[in-house]
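The data below hold one chain only, encoded as structure tokens and taken in the form predicted on its own.
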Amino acid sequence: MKRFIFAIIIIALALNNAVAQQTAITRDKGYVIVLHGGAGNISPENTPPEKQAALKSALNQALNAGKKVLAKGGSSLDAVVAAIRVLEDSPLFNAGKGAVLTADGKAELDASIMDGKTLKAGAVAGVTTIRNPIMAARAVMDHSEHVMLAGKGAEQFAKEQHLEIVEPSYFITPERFKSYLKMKRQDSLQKAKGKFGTVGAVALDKQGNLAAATSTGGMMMKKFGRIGDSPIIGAGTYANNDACAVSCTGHGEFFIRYVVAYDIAALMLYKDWSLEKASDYVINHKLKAVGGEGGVICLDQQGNIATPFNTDGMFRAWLKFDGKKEEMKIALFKE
């Protein structure tokens, strides 16, 4: 009967060494990145096919660049920076350049940066003149003791950190330019509502650590300052190990009052849902029975992916390379 008892056990730790090899392996060579551009009024009727081309070929060089970074092993955080600064500088997006302007005409940029490891995370809000405000939200994060810096202090701690500056006028293309003087005719703010071109990435690298971060120039028409949920950890940005990472595209005021990136890891943490039920939830109910429009990217440490919007598109896209074989997918609309 000891005998019996004994070889029990030895089956026992072999299966569970054996198991937590494979966990080993998996995590030693598997990697996720996802993306987003933006959440809104957004269908194949408003959305030319020449110009759905070049959203998807953007979105698959951030994906790219990503990838670049996870198949060496690099850092989530490292990842999710450089595949934002890929749609920061397109001028397709409403990020760095190609932002929408506030009523003054100008362009004024939020970003930040969320490591789930750690719980460190980084923001700038109301920037001007930083070319890509993602790296001045990762600087923040890692060479101050601040998590958010605003205006002129975030402008010039980026020239503090050798970070490239540019003119204001950079950021401002023509079809963005046209778009505000028609709505400046028309003075309402409420013709820019719909459409949020906010774009984010989340990211879960070889070692198992999750990233995420968010890039936006706001709201057209924007007036006063306005800062939405994009810079604002737990709004608009999260990311924690132990749950999930967030990166969140819609009407930032109701995402600011709901906290729902947060939300949705707390209940990840403490109800022990899935990230699709969490994600499902906070967006397709609570956040849509109030009125707020918009949607997120998800992604926990075991690599699922969850996308919920409840707008009429999101563009989106994911890589996930799980040790043996790729998966890809880029998606403008619903499915």
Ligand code: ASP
Given for the second form:
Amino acid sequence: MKRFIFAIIIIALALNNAVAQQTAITRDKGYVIVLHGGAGNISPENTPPEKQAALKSALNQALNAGKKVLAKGGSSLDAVVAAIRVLEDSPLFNAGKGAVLTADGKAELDASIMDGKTLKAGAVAGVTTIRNPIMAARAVMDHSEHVMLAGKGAEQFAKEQHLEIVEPSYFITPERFKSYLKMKRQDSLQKAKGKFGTVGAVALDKQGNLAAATSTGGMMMKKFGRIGDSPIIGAGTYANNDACAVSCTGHGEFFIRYVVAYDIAALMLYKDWSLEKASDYVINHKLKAVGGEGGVICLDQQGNIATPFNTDGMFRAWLKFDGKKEEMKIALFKE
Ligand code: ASP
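Now the other one: the form predicted together with aspartic acid (ASP), given that the block above is the form predicted on its own.
Full assembly next; the chain just shown is listed first.
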């Protein structure tokens, strides 16, 4: 009996220690935000210096929007939404304003968000009038009993949630329209391949909670109401405090079939792989072997960051505050 009580005390102490350790790490760790602005055939040769500067400035602005939330103790969910709104409002990325156009010359937008603490999630797909689809995804998570709303229904819901509604033409920039006309002459989805540009964010807040979010116009010249991986939880977006937060960009059909975001988390959960090993394996081995082009941004509760991609480039940025000092990086191409 004595031995039994002794064992119980030892287990209780160990558990208590584990929790205390985790609390201490969480409290001291500060916060992290990681962004992507799409992957594809992006190289210094096909990105003029002014465009490189504009992209970096927009990514910097988005990092700061996320940091503003995280620094004052806000949630990782609020931080990813704040950062993605900046990128959706920028005409430079394939999300919100500046989204690529469908074969009919329209912008059809997809977005999703996931909370790593509760595993709650929200998504919208194929929407054409919601200025910031990521806010609609968040509203689906917070204020509906569903995970994904599509098309007209999602737009009706967004209206009821008092989100900003715009004319479909708001999203169409002269640059996107020009490349649409060019593609249309070539009349080929094939030609549009390799041109991505979705935006995504993952964050870790001071409370140790992870969140992930993704927003996109999908693939250029898409037809028939095609939906990609970005609004699909587990494919384009996933967050679980016990594993990691992931946002994907690339050829969505592959990311859906290989359940990429969840696969990375599952390798960590079930095989105990590190964030780096799991994400590298999925992107640079599994996907690459079958021609699935793209990349991911990933973050775990310890603040480890991984941003593997198997394309020429991926617009990416991160900011990390470990409790004492801040580190930051913005990169566009392979290093
Ligand atoms: N993954 C997105 C899609 O297939 C495209 C992208 O990442 O740019 O819809």
